[in-house]
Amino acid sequence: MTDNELIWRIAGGSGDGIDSTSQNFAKALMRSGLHVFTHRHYPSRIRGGHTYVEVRAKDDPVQSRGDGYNFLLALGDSFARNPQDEAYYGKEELKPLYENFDELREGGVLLYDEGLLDESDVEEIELEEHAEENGWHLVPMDLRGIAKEHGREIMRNTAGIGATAAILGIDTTEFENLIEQNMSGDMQEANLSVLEDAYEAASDLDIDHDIEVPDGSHDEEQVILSGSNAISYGALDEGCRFISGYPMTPWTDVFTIMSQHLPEFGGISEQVEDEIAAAALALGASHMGVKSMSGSSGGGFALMSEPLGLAEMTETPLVLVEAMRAGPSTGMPTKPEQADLEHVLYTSQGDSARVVFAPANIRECYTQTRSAFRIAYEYQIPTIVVYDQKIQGELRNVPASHFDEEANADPGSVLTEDEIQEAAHHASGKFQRFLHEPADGSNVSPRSVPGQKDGRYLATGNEHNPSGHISEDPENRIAQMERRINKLDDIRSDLDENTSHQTYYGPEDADHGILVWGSQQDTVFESVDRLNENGHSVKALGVSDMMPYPVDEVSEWLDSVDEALVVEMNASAQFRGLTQKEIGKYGDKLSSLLKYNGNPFEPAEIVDGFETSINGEDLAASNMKYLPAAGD
């Protein structure tokens, strides 16, 4: 963790308002001029179970969660399991305290609701002993009691915010503004009173900590968003007007946000019975000429493999999103992992042709979702945006101007009725939708949509001739297959010329490299800064184009370094394997740093992994795995 920053963690039980309270805390700090980044950790339970959210705040842009944290607000778990289950799950009322001990930094502040604990609980978790050993400042306060004086004890969250503000010297104006904006009547008045009372009570305490909350200001208007927001807004701005889905964590956020906003644009959302129906319904809407999307996570996306194959065979544009979580099977539904890469790349039947983008942050979620729609509808190919629970749930501030781009309702490569009259038709009158050699010399055959005069054709999952009739003729098969597959070469050229999704970071002449994809990119970038400050010579490349793979870009970058560490959140080094498969060399340059315990990397862990890779030492942390390069 660096100096002059606050990393505040609020912990409690699922259903206790931990997420909403942290969002308001982060928003208030952003409005006061700071840059913020949140990290969310929660169990796969609707109510109960230890959950926490970190808010990291600095006067400079924040790229990642930090290393540990320096302030804990522990509220307890109001929905803990029955005491009979303690043999399996421990005493859940206390987990917001003791399960956060390991990462609270030396000299940190631990503010907890003393209404939660009795003397035996304090002794059981050895709270005072841990505090003395680590120099923590213990601050017991009856937050529930303060809340009850003004109504309901659920307002202890507001009391915790007031006490935090007093201890850290934060002005409460922005917190008051948020309460006034989000509440009304008696509830508003009660929360303002709780905030004030807790602030005054904590102001009377003598706590000699050294946490400094920086001062900051923004040069332009900021908004605070998640990756799910950004994906949704990118889809809407690109003209998506239909979404179908079935709820599944963590994809549900995109589905919910889209469902909330589509009616404002004259669009439609449909919740259906399963993921097969969801993908098929979106495919049907797109066939009818509406820009459409669907998505899921893990096992739900597996069910979409049949409609995905149909989209590939019928060359129907479609955008799918796949929100990765820890698997296999149900796995850990609320924990991040990057282990669905091969699943997303290859799930389907036969030799498939699809495009896959993996955005790394909120900005990229917006821009690459827009790219996904453009590519899908120009090239008549399914396109997948793959991300994970980390991006889905984390919030960070972004300039509002990033989203000030022109909307695009263009349906892509769809002919007008006048153009259809001039296009190729079979003697029977059917429109030749699947020409072997389109007139413009591309691999994209002209498209009509149902209802257009003289645009009728057959759309089938079987191999077919130019009019769509089933055909098993060998020459036709070769022509159709090669045209579909060759689209990927055209798309690669398009991306190389117009829209590079790869992100370069660090000094161009660095000796060593870190290669990364998806949500760990910005954490790697912060690690690169630290490594260079420590005397190393390091740069990084974040890759977002999974298919078609940017072979030339990555090869040129790998040629420029002596060796490269590949950082990813899975156990089988899937991105490293993809890189070696696509490029066909560099096995002796590429080593891997892997993490798959349900938590994303922290910057210090990547620093440790890099130094392990160049020094041949053992990893300091046991929660990661290092795989050397071939031959080492």
The other form holds:
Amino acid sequence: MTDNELIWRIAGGSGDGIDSTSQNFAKALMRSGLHVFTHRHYPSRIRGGHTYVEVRAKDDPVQSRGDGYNFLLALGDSFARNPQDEAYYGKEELKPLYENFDELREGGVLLYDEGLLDESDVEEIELEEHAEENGWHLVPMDLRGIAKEHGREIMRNTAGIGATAAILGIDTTEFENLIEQNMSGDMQEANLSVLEDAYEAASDLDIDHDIEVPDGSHDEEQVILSGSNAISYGALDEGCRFISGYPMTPWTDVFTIMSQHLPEFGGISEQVEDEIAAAALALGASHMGVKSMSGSSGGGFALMSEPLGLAEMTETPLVLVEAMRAGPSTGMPTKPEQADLEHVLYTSQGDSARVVFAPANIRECYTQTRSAFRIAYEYQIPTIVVYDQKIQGELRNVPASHFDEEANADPGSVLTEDEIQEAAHHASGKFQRFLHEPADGSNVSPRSVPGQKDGRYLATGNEHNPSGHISEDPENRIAQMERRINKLDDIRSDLDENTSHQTYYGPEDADHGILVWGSQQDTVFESVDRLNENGHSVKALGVSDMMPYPVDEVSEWLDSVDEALVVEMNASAQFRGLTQKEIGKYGDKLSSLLKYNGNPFEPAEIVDGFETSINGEDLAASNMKYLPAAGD
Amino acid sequence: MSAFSAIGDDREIDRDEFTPGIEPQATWCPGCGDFGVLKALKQAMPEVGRNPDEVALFTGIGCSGKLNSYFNSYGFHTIHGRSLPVARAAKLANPDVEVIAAGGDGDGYGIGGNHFIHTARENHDMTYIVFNNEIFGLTKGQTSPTSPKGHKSKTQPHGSAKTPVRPLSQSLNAGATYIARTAAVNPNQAKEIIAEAIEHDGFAHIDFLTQCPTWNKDAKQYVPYTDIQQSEDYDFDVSNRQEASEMMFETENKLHEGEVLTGRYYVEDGRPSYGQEKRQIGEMPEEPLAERYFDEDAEWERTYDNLLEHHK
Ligand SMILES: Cc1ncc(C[n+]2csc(CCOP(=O)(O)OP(=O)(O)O)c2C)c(N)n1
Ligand code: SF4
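Switching from the form predicted alone: structure of the form predicted together with its partner chain?
Full assembly next; the chain just shown is listed first.
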């Protein structure tokens, strides 16, 4: 199917160093000129338990994890060998072997650490039989033994890399460079020796497979990073210098990265007692004129609902991040889902005005976070960046120049003291903070911040008059409400003009469409290529602005196709519902392909789902659901 | 003109500056103890030499939350129970601004109880005034965390089975470094205590007894009171934790028995405030963060210049 690509999977126990090893592997491949993408699977467990990371490498940009994989490095779970009386571990050390059988492609290579396993156990899982059936090349090696010879068993990872390189014919220079950069002293030396020994041992084996690692080169310098990195760097580049949070997977990632870097940028990070406090702190700092953010995942974000509403009512800029995981409630903490869309769009009481961005990938994590700050501070409105466990955990290469933009520390619509002197004041001495009709004809009434001379006003979550005094006057209510709500139209025009986040993919004149939002976009784009190769006529529209909804762009695109399949990772077709609600039609044109088993879509699944939908057949795969159009 | 020229001006301040010119009608009931807090707060301001523009007052929701409407400063009337987290961040964002937070007993000891404990623990440099009227005022007289055991209300018609919270002891255990109780019926002491609290470097908690004649029918519930610093019956060292703790315990018991004790209970000088601690360990800048956004010479680094190196 897809030639010339390596999809290398490393499997082991949580805590066995699978993450860092895969990161180095991906980085080394990127440095050698390839495009890389990593997909991470881990259980909700701290040490032990089967976990894997896949690295897909090609000579042109990689859109998704792909389907299946062709090289398994099974390290075995070193935490499974310590059975306690109280809790049963089972045959966990074998899991990294047999739990990965399903997706290993025909003809693939299976390299495993026999040093950690009993022969009789291996027989029990019928490894040989499986291998024969699928044409796999079995490569048992004593990686543990090689590592132990040079000191510590944890270096099994490095041995695995050395052996992988030998089997696939990858030059080890970049691996050596990374060891030299990341380690020093004895550790560095030991790892270099392990790498070399394993490389030689595997070279001697002379395995005859037909995986070809492509050659590639980059026109410009690349960096490899995760969605959480990109969100954090977007925030820092926009002058965000205050973060407050409470840990919750997967939001913890952004919180950690920001907390580690803010002090060096002269900023402040606060880990607080709960998520209500977290959002309230970010609001407090923003009220004082500091660009701030907070965030959480589903349950924690639920707690932020009240401070979010307060930000809307007091028109205090606030940037929140919502990192989705499978719900409801605590759901599946380490699994991705796109089911918090309605939660972020509609949570909090009253007619609310907030802006919601849903980045498609790592590049957009950066650009949309920047938009989120710019819009929040210019328009005095809360903005939310909603992303998911998938983008959070995956690493991808991006040209370094993507981040080479000017910093923007502009606090937005805040007045200087000179400007405050010129501005309207109430007879009570208060500054007219919430004008019904701001001077420039916009819906934004500029603010002052505490400590500025003559800028006193009251910010309150109650309805209030221009100087901030609580008011239930009906005319004032209408004027304030309309000004707040109408900001959304202004923001839509602003985004259309400056930074549209929608992505059009495939032949413009295609008959069929796939509509997709957030993190599933790039996977859909890969499927669109395959579908067109298969003789279909398909294009896709990836939507990354959720509110204000890009009504014109989407309607125009929907007008241009006969029908459209909406692809999303949830059970209730939330984005399809949003689209119908916002546009007010197309109920008969939109059908849905849904997946909510805790894993993101793979390109082949979307191909299947699409073909099923246009052929009017029932979906064969049980891990997805097809929901026909309303008119069907 | 500098970005924050209101801060640090050392002219004489008049208490009337804190009375707005024309003002919304008072919505507090006649005889409400909340008037006493407002008056004491206004009187304290000239003593501490702060002008209205350099003061930020954060309130919660309840009758107490209306304080903002009658006190002329920067104000933020937040949400029920959440004044402290908003106020905390304000202080970290601009330590030069005087931060005062206020709320009711339901607001501060009930719904906001968790924030109260953690703000005290962190010893933020701010003043927190709790209007303790032993009742939910604004929602019309339900039982509050400070209502006495057996208190009957529409939502607890058989009388509350709960023992009231002990705000002073709680505050001490949590880590506040200035703790006092005063009462609306004791205006001079109230003014002095508020001024001391504002000048204290750390978390200053004032449990302010305010009568609610509307729902707690006895408007004279806190009269007569005893000022423990003036009385010969009480002699203890306010800087001694142990003695303070015992005195608080006795005070809280006596209030349940109808005897009102007020005064300073604990004053710990010398412990650095949270902001100072954060600066010492390098987690907070020396200059107020908020000022940087108004400083044309401030340098704003791009992540590209340093962080991206790790990703190459
Ligand atoms: C989340 C939330 N729950 C409930 C309320 C309703 N509410 C408003 S004020 C109040 C009680 C206030 O009592 P207290 O803090 O003792 O203040 P007082 O009115 O007596 O000054 C309540 C429950 C609210 N505004 N928000
Ligand atoms: S209800 Fe009680 S607390 Fe509220 S204003 Fe009236 S007297 Fe004061």
